[in-house]
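In structure tokens, one chain follows: the form predicted on its own.
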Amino acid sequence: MPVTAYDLTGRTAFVTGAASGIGRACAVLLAEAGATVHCADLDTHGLDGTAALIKDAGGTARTHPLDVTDRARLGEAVATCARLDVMAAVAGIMHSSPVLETRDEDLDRVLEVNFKGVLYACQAAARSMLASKTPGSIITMASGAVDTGGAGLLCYGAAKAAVVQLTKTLATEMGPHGIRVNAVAPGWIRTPMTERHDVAAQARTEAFMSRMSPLGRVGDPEDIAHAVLHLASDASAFTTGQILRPNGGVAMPW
């Protein structure tokens, strides 16, 4: 597969939770790939970062400040796109708790925003691209906790679990139109999301993963986004219902 495979150029990409972290990274990634990029996120402040260091380095982007567990505004911000060839549902949030004190409102807002706000991104960008026939990309993001498990992490783990079904299952419906669907599982990311205020205690979690991992680090956001891009681009034309898992090998599941 030659290098071209991997050039977006005229193509528009979708993506939610732009703001920082891994969805800004997928972002930026996918704007240096040629495609122009419609960043979203509740983050007003750092989404107008996200579009500025595309725009600084030539790319095209347009923000969306919205809340991914409102399908109708996120319905409306990806109808603005004439054709939709990318849709990256990357917005999460982190929760964790011990079962025996996990509320019925923890578990709310997680599933709300972690699978619902996946679900209405994938909904919206199948809808767009089955109108414009558009053989597009969907990608969604689950994490290793659907292959490692964990204390505390009833919440982050069953919503990510149901957003690796779903992938599988609009995988399976799409494809017969060309459109193709996989979810990227990450492992332990250095992000806004994963820092702690306690700085020992930050030092002492990311030694701890990276001893875990045969590569001997914990990720950066940028990992995650190469991988996106593979499974945005042409270079991943025969993969659909995957879950890729750039988790430094902590979990090598068959």
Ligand code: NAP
Second form
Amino acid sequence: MPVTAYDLTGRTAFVTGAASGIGRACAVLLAEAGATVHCADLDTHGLDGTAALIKDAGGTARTHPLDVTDRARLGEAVATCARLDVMAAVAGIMHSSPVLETRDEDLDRVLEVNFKGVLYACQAAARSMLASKTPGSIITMASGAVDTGGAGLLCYGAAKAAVVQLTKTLATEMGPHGIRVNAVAPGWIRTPMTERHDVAAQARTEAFMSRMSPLGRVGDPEDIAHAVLHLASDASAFTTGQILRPNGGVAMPW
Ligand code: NAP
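Given the form predicted on its own, state the structure of the form predicted together with the ligand.
Time for the whole complex; same chain goes first.
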């Protein structure tokens, strides 16, 4: 039984990137907290897996195979929610290239998915919440890369910095309507995105990131899902325009 402020019974959440990693963990935890969860992703097979996990946990899921860069399709999917309480815009891709080798098409693709895909989800959610006068919560997925920078992170970091700007701007515009908008900026989390390196390289990176953290470990998707649940729930009723940083203490900005 969830603690009352974290109880999402009777609420509806929409999660992009819900087929894998952080998005899947968010979808499952929001469902465990009582929400009906709409799961969207490119990966149909992964979506079915997430829906099965939610069903096994006694929750309710709907699936929407879609590309978040398709604004119209995403809008249609969000419109199937009679009333939307929570949007978690999690879908994203990784790209790494040195600045001097970065091609226009790399930058365009990463901005398209990681920034515009989040923008379209935020727009669809805000329109739905405004139309139904729902005091909802919109959560975007930034990255610790906005705090630390790092070699190769031009495209990815630029898109995530734009997500932070979107979050602050939308929070300011939606606050008078009772709609909250916050970002989560995870540190290094073990997911299929970060497991795509070869095994030796992954072990070296995880050892390095663990040493950088006062907690001595990298994160799990559930670490981020709990941050998202906090922002989705009434427990964060006075929090908007903020960046929550579940990063193991790797970066500690003011
Ligand atoms: P993941 O396991 O790769 O999950 C991302 C999901 O998004 C995948 O199912 C992917 O489908 C889907 N996706 C990609 N492009 C899409 C599109 N255009 N339309 C719909 N779905 C799309 O990655 P993750 O690690 O969970 O990352 C989730 C989010 O957290 C991302 O925004 C990422 O930037 C952010 N983040 C991750 C970390 C980390 O250390 N893992 C740290 C900071 C921030 P496909 O597999 O079919 O592409």
